[in-house]
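One chain is shown next in structure tokens, namely the form predicted alone.
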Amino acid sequence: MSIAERDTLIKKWLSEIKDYIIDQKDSNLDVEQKTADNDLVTRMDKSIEEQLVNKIREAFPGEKIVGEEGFGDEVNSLDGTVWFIDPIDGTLNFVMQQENFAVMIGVYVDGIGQLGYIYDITHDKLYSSTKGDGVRCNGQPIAKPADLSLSKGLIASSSALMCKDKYPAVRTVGAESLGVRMLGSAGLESIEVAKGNVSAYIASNLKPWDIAPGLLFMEELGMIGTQFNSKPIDLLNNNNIVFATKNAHKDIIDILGE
């Protein structure tokens, strides 16, 4: 199967699954602790995983998946092709609010993006990429931000970097910028990056598939997407993520290595 017909499949699955979310979202979402009080996953994630899963091994066997509801496989390389899901990005959006969260996937080949997916169902935006053809919103391509510097420009974070003390360099981050930007969704925080309306998202201890679609957005729009010790992204282990645009991913580099 071609590259184009790959993305033409995934997209028709995540239609599907925004139906599934609209239609199923206010019945009983049987809500789960995971490891705290804001960390909750409910039926919708794993029947969301599992019905993505299942596709895929029907129309791609042999391919590795790695999922955040453990409906995957257990990946020690990123050797072929891997897939990355994320059923629900922003669960707790999700229940509490019920928006902004986002559906994603990211299909990687030994370690190179090639194929990204953020569905932000509230707003029905489909933000994909292919490799080498920028992103695109509901198939409309999206123009190149500005690259801005840190100090002209308002930044997203994750709120356990700003409230809490681990990593006390990030406050000066936002005290440099114009001003902190939070939503609480990976995905829908990497797409204010990507359509300039903030010049850099930083947070801590994000799981790979977390990371894997706004990582090829990066990748394609001209931007930078590192750790914070500017050390290429891992997609099998946890990483703390600088996106941004190259004038800001050094201001906010310079500031972390202090």
Given for the second form:
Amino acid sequence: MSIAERDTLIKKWLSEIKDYIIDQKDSNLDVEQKTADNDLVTRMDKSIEEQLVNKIREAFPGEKIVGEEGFGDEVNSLDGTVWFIDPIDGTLNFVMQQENFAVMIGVYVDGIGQLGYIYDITHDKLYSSTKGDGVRCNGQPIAKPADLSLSKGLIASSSALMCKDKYPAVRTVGAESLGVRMLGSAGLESIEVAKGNVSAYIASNLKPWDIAPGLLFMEELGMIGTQFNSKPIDLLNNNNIVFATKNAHKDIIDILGE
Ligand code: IPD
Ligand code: CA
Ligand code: CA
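Swap state to the form predicted in complex with D-MYO-inositol-1-phosphate from the form predicted alone:
Starting with the chain above, the whole complex follows.
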């Protein structure tokens, strides 16, 4: 199947998932705690991942799947085709706000991003990329953002990173910027960088499914995604990440100084 045909099929699946979420979101979500009061999972997270994994296994048997809720495979190498699925990114928002969450899919071949999707369901905005074609919102190309330095732009971050003491240099990064914004969804924050609403997103301990589509978006827009120490992002492990314009990325890495 060509990349374009895969893109069409994945968009059809995402449209079905959107209808499912809209239909079900006011029903009992069966909210459960995972590791803490603010680390939740609902029956919708599980069901969406299961639905997507079943569709992938049927259409692309043998391809590897990395999924947050455990329906995928144990993946120890990026060789071949690897799917990354975050069924609901921003589950805490989904439970508390019923908005500001996204369904995310990334497809990588031999570690190179090929297809990426971040679907802001409540605003019906599907951000997508096929390698080499830039980033689109509902099919319309997004303009490459201006290459702002840290001091000339806003940044996005996670409350876990900004409010806890583990990386105090991060607050210097915030102080050097025009201001810090937090949405509570790594996917939607990646979109904020892609659209140029902020010139960087910095976050700690993100999982491969939080990062995979957004990293492809950065590459497609001539922006940069690395770890805090400026090493390449490792999609087999958790990462502390900086997604940014080239100029802001340089400024941020200088401050983080790892
Ligand atoms: C979380 C969100 C959040 C980020 C966390 C993620 P989830 O994803 O993206 O913004 O700060 O690190 O785990 O658990 O809602 O899919
Ligand atoms: Ca997530
Ligand atoms: Ca999730």
